[in-house]
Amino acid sequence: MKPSLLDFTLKELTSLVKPSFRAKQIYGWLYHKYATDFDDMKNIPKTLKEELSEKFIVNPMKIINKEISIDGTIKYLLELQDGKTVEAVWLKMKDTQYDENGEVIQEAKYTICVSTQVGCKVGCVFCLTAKGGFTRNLTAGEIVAQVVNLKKDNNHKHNRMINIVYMGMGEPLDNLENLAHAIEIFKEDEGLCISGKRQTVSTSGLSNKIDRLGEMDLGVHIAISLHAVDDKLRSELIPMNKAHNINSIIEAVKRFPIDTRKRVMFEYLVIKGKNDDLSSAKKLVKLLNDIKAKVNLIYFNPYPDTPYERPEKKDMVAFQEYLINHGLLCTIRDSKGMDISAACGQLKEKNV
């Protein structure tokens, strides 16, 4: 596979392209005009384009299918150069707001759920991505290309704000070097200019790599997929917990550098009859006692042949109320895109 132009920061591209001002022009074509081919780059000399095309491609993936949910969520199937596929999701978080004269006072807000691997090594028993096993890591350019392709497909201008959550297929910290590289590319002022505070890395809890991500000081938020309050249940749900138990994760989170105005997000997947009782809520309060935390309760999203069940709404609400009454900030996440299998834990590699 040829590397993509989306694999490089502006500084890296400048070292490859001479004269250096051409690199800046190319960056504009990639991230402001969403060019997918060298022929799109009208002000780049033909000789330079020919030279670059021998070594690089512009965009390393293409959209081959998309499904649109009744709630406006769009799930994309993207094909890579080697024929493998990954899924990414376009989520509308807030509708456009208008004043009494019909003028836009606030544009709609969107988040893109990005994949970092083809498949996943972690093997969480509740997640459909894990069923197909692990194939390979995505390159930095393949991570970046998901956002570029989805912004282009939705006519979302380069300078309109977007949030990125690394919560798609794969364990982001299992592909840490490429993830960190992609984060830096997204932050480029001459590119999409997506700051670290608009990027959230979700991890199932590789405690040693939480420390490494913290040492990189990329300014990103971190979300911990906790899902259980004791190691017995967590090891059942996430076999990797045997190597990275709850205590090691909590200690790593305490060391992680966060903006003093922000909180560490803990994702808690609620499964009927497994972890939806008030005894679990009580243990969760105790576990997060010394952390500036926010808990995001997530409904388990069923898929074919799973032994687990979606919890009752009344139990979710009771769990949330217990946490709030005991000093924890807590929200219940809407399950967006369930009708198109685009909700958490439902992404997978597939053929169309």
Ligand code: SAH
Given for the second form:
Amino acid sequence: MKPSLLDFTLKELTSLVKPSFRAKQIYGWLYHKYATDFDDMKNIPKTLKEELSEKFIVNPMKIINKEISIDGTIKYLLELQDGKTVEAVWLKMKDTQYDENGEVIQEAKYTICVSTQVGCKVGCVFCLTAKGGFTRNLTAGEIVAQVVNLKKDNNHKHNRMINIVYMGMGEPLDNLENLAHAIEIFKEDEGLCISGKRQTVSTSGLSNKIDRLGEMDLGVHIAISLHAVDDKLRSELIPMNKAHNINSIIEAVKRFPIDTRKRVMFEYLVIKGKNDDLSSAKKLVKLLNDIKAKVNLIYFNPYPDTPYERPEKKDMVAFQEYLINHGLLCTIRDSKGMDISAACGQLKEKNV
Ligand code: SAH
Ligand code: SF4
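I would like to compare: after the form predicted alone, may I see the structure of the form predicted in complex with the named molecule?
First the chain shown before, then all remaining chains and molecules of the complex.
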């Protein structure tokens, strides 16, 4: 597999391309014009393009399928150079706002949910991605390519802002080096210019890697997939909890550098009869006591053959009210793209 031009920060590309001002031009083609082929790069000399094409490809992924939900969510299936596939999701977070004359006052806001691995090693029992096992890590360029390809497909200009959530297939912190590299590439001023603040890494809780990510000081947000308030249930749901228990995660979060105006998001997957009772809510309040936290309750999305059930709405609401009444910020995630299985935990490798 040849590396792709999306694998490099501008500095790295500058050290590969002579004369160096060409690197900036190439960056413009990649991130402002979304070039997918060397032929697209009009002002780059043919000899340089030939030289580069011996070692690199331009874009390591192509869109092979697309499903559009009634709520505007679009789920993409992308094929990698080795024929493996991953999914990425285009989420509309806010509609376009118009004034009384029909003029746009605020453009619609979007978030892209990206994958970091083909499959996942963590093996959470409630997650469909886990069912296929682990195949391989994505390279930095393959992580970057998801955003470039989805922006291109939606005619989303390079300078229109976008948020990125690392909540697709895979455990981002199990692929930390490539993840960190991709975060840096997204941040490039000459590229997509997506600051750390607009990027959220969701993790099942590899506590030592939360510390490593914190030390890298990339300015990103973290979201912790907590899902349970005691280690017994959490180990049942997330086998890896035996090595990284709840306490080790909470301690790592406390050490994580966080923008003082922001809160750490804790995701809590609610499963009927398992963790939807108020005594769990009470323990959750205690657990997050001295953390600036916000909780996002997620309805368990069932899939065929799962022993778990979706919780009742009234229990969700009661859980949320308990947290709010005890001083925690708490939202219930409205699952987008339910009709096309693009919702949390429903991403899988093959388009079957
Ligand atoms: N591996 C990372 C990021 C990808 S999963 C992590 O686990 O955090 C993104 C989110 O989807 C996680 O919070 C995960 O717990 C949730 N999820 C997985 N399966 C789900 C399901 N069946 N229903 C609802 N949410 C699910
Ligand atoms: Fe992996 Fe996240 Fe799914 Fe768990 S929930 S198996 S960590 S992708």
